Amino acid sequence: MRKICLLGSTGSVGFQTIEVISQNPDLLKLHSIATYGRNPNTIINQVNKYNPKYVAVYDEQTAKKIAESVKAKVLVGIEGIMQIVEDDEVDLVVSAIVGFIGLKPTLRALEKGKQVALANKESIVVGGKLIQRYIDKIIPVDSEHSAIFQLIQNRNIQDIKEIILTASGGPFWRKKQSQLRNVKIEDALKHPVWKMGHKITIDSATLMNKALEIIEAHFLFSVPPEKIKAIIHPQSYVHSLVVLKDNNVLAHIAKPDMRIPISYALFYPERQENNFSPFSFTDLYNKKLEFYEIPKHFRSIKFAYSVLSLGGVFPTILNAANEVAVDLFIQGKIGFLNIFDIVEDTLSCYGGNNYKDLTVEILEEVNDWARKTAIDLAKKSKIYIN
């Protein structure tokens, strides 16, 4: 019986992780869960149905409400989240909570020798240098990085000529820049393939999700940025490709179903039979697999290579500015294309120390600066809508 600590239980990956656990009751146990606390009724239902031992809720008021309705022990704030990842009973931590908040508990779990199924890409983007120390304890959950992880196992990293990440492209990749000026929020949230939370869906629409994944791949697999490329693959059947130096090409193919990489991570290094979107070549008989270059007006990809070149705190600034910009767009305060403007302007504004020896405290300080700067830049510009 493998006991699972799930960070981000009310998100898309969280729900699907619980589904995988519930289909394997003799092998997996949901030991503890953590969440921001934005959906208290959902959390209460999860606790009552799956009976975790601990519940950690970031928001204090929501934590009090939940404590009144469940038998599980309810812990509060980031300290509560840190406490459940440290629990000696936990065998595997699934880090699926969205945003910078995921860094501390992910790092703490690794420091305590826990195996981590990593779905919180922001942790590795902002804390890549810190997390790399424990890289042998990480199983990637993102479908692209899970694919690469499987393709390069037991291979010499020097044999890799290129890693190619595929992107669905979101709803807008075929549109010209002029067509993106008046994009509505509801249109940006209509992903053609995946069903995800608002933040990651907007990131997919701007292709920032792919930019973050380029950074993630660099830190996870110790591959230089110039050997990492992203392309559009609308069908989302090929999740990544690895080109070897002798020009053999390895491709990972599976139906677009996040339960497949989640299951792989939960049972690693074993594989467990499941009924999640079984693959047959008949599925491809009438499906043309297409591949395209990413249009240059999606500036997110340029940002990824830029911050990797600069190193230090710049991936943290990119992530923070994007989180703020996406939130402002969802609130209707800025336009779709302004997300790129705010990110670019925030990166350009930083004149502080580009620390090479990073600590969590430095990253928190820079994250706070970048968030405040991004908001200030938006409010002072003509793009902001009161």
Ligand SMILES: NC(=O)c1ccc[n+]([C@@H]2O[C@H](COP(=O)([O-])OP(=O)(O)OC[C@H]3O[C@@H](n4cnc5c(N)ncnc54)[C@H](OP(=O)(O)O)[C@@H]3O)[C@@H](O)[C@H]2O)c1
The other form holds:
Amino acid sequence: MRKICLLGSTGSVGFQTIEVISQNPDLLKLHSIATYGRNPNTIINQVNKYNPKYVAVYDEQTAKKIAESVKAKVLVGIEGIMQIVEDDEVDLVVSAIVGFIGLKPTLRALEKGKQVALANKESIVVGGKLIQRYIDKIIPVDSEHSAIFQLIQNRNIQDIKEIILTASGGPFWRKKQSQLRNVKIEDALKHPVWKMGHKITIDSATLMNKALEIIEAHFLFSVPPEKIKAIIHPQSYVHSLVVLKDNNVLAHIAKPDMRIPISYALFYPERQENNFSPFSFTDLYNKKLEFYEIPKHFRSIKFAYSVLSLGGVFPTILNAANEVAVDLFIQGKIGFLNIFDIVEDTLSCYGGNNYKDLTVEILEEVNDWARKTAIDLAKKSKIYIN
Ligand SMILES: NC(=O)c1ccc[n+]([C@@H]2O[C@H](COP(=O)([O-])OP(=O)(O)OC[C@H]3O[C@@H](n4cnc5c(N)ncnc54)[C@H](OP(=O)(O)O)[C@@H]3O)[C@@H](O)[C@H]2O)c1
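Would you mind generating the form predicted in complex with this ligand now that we have the form predicted alone?
Now the complete complex, all chains and molecules, led by this one.
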């Protein structure tokens, strides 16, 4: 029985992880869950249905409310989350909180020797160098990285000529820059393939999701940035490709269903049968599998290579400015294209030390600086809608 601590249980990855666990009651057990606390009723339902021992709730008020309604032990704040990941009984931590906040619990889990199924890409983008120390303990959940992970198992890294990440392209990749100026929030939230949380859905629309994934791939697989490419593949059947030095090309194909990479991560190194989007070769009959270059006006991709070449704290600045810009866009305070402007301006404002020896404290300090700078830049500019 593998005991699982699930960070972000009320999110899209969280729900799908619970589905995988509940389909395998003899093999997997939900040991503990963590959420921000925006949906108290969902948390209470999860506790009543799956009986985790601990519930960590970031928001103090919600934590108090939950404690009155459930039998499980309720812990509070980031300290509560840190406590559940390091519990002796936990075998695997699923890191599926969204955003920078996922860094500390992910690192704590790794430091305590836990296996981590990593969905929270922001933590490896900002803390790649710190997380790399424990790389053998990580199983990626992002479908592209799960694909690459499976393709390169037991291969010599020197044999890899190129990694090609595929991107669905989100709802807007066919649009010209001028057509993007007035896109509405509800249109940006309509992803053509995946149903995900708001942050990653907007990141898919700006292709910042792919930019973060380029950085994630660099740290996960120790492949230099110039060997990592991203292309658009609207059908999302091919999850990624690996080109070997003798020009053999390996591709990973599966239907777009996050329960497949989640299941792979929960059972790794074994595989477990499931009924999630079964594949038949007949599915490919008359199916177009298209591939396109990412249009240059999606500046996110350029930002990814730029922060990778600058290294140090720059991926953290990119991530923080993007988190702020996405929030402002969702609140209707800035336009869609302004997300790129805020990220670019915040990156170019940084005049501090580009530390090579990073610590969590340095990353937190730079994250705070970048968030504040991004907000100030937005508010001072003409783009801000009061
Ligand atoms: N969705 C996908 O298909 C997918 C695919 C690949 C990778 N990912 C990555 O997986 C992560 C989660 O994505 P998602 O789509 O599942 O996001 P989501 O639906 O927005 O869910 C986010 C989860 O994080 C929790 N959370 C947010 N802030 C927190 C805090 N301060 N403390 C504790 N919990 C907190 C939320 O709790 P509340 O409900 O209380 O807000 C929720 O449970 C992201 O990093 C994303 O990039 C997602």
